[in-house]
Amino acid sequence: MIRWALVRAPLLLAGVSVAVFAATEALPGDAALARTAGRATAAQLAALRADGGLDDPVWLRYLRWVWGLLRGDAGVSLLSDRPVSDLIGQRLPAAVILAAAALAVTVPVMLSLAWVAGTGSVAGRYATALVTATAAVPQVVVAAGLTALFAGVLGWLPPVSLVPAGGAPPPATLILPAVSLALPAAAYGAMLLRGVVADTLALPCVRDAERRGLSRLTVALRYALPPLLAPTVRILALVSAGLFAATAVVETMFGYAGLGELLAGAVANRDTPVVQAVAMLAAAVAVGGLLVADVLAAATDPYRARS
């Protein structure tokens, strides 16, 4: 298996390459008109896209694009000029500790819900219920609510969550966007983690436990946890994937400079390296997660390790 998720890994990235690109060549005008904002005549758009290699082959470009990020060039922001790797890089902290902030909410939230809703109990049901409608509802709607509750009507915290230039995000400026992103992405997994949770608590070797009379924690680690820690880990890095990508919208809800920020901003600009180069990032930490989970997953199984 693992030798299989290191060959799915740069397949996944390559095809990831080839879509994006597709995506963004399918933006209406260029790099040329982008660059001029409409002012220059047609001979200057002309002797742009003949400097940029913008009238080569589609294929030619894609291949110097690809060549350009496996040397670690990701070209120039049509906007500012400046190399997008130097954009990437001033926006990346912030984005890693929003991400880092969410996770932290993410993972204890999913558990305690999968673990509840899996015991098949009456405060399962009731559980069970509010992950469905929790994972239901989309991070914009979250991010309105408790904006509107804890920022317009308690004020307890910021509406806005500015990022001091060169500096980290104050805390309290952290707790809306980390837990309008955590909120969905817990329900979520724990509504894919809640059928595995109940199979494992209805093994028979968790069941004979039981019989036996020992207590509930004893059960769960010695019997119960083996066979869930291959599901968890790749439950848990979809949902790391899928937080990841969500951060685009709740950034530009919160006004938080991360790297969402820049992406939704690239978009509405038509920057296309910057466009390029963050969505290559969010599929290479998403590749890179799915990676990490399928060797943890094989370390872990424990049926391999009995094989």
The other form holds:
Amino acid sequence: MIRWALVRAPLLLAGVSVAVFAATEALPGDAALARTAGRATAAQLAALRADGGLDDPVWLRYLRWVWGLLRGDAGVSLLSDRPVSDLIGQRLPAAVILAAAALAVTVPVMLSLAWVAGTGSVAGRYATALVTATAAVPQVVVAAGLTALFAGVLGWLPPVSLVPAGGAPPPATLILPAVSLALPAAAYGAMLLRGVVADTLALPCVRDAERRGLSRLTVALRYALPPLLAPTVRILALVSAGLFAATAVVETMFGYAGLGELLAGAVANRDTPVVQAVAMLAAAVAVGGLLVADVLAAATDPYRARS
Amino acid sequence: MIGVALCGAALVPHDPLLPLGAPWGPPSGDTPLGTDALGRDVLSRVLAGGRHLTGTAGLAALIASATGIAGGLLAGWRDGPVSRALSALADLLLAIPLLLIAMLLAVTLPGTVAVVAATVCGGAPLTLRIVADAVRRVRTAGYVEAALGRGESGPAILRREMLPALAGLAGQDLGARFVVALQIAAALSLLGLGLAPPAPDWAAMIRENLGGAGLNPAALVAPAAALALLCLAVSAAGHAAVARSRGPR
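If the structure you just shared is the form predicted alone, then what does the corresponding form predicted in complex with the partner chain look like?
Complete assembly follows, chain above in first position.
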């Protein structure tokens, strides 16, 4: 189980790298055209291409790109002519701070909603309806609604979250983006986890423990939580990966200079080296999260000894 | 709600592209929801701004659902290399966040096509998994074995015996894919990868009017509410389809 998870993660990443390269290399035009912006003659273009190895076959360019990534060299931005690794390094702290703040809200909200919704009580039915409805609403709507209320009508929080150069973002500017990221993620995760909780609470061992008159806390901790651990970790990994990708929308809305905004801008400007590097970083986070989840799930599997 | 989104453009009181007054003017008699960043009528733009989004998402959902159901029937009917390959492909696609796939596709494809392609990439695997599981369960049901015993061919059984049994599931699935397609379309459109600027579009309106949240909140709230209502309506319709197919208990 663990061995398969360890084999699968690099395979997945390799598959993603091929897909990312193929999706971005299908563009008409190339780096030479983009860099010179139509101001070069055919001879100059040819020289530039030969110099940068752009005439090489696709597989060679792919291998060169992967080799560069492995050594931490992601190429040069077509837009600003700066090394992509510099651009990413500059924005990484802000991106990590926002993601951490959003996850700090997401995880407790998601777990408690899923637990309440899974119990099947009256409150559980309301929680299920709330979770299903919130998960259906697009992220932009959540962000717009929160902004209209807290920045527009009440005026408590700033509507844009500019990060000062070389400094940490002020906490007040983090609230709206973090909550906008957290609410849809928590609702989506709770929707996935609710069914698992309901199934677990219906297990014979949990029912028996309830009938034997054990306290609710004991039943929850000793009988319900162990089988819930593995699926919860998997869903957390999925939700965190989705949240990381969603920063593109939320950071763009609030003008927050993180990695998501960098990716969104690069996509809009067809700045392929930046798109490739940030997409691979996001995919690596997603695959890494799944790997951790698989390993934890295997380690906490009560039937591990049998298989 | 889908009807309003598709036909609202016929009901606009003003031209949604023409400025009427000062930017972010408050609601008045002539403009019930006030004006937007360029002084255009918010109500007209909201009425006209749902058609492209809804059409794209509906098309994307149909293609994604159909692809997923076809794949699910194929993967669930026989266990073999085809089934394993389809499941592996689905797992690969599901491991990557959907929005990331959508943005990658948007690098080369125009926005509308990217929404359709991303919905297929991210939605069809889920449909495939659900349908394949359902087919595996139904495969050993009495009426399917009876049809096999009568000597009917595999495709005929899939079409005549299995598809009707999956109708409710397919209805809910279509609703779920529609919602996801709307979410992707809204996200891409917000990132400026949707319709070109002057055209009215709910997600683009949200971005344009974010700066005026303090001056005319209605310009921000109205398109957001329209988008939310549309998603909730589609999602509820999907759940109703599954409830109806189960029948009264």
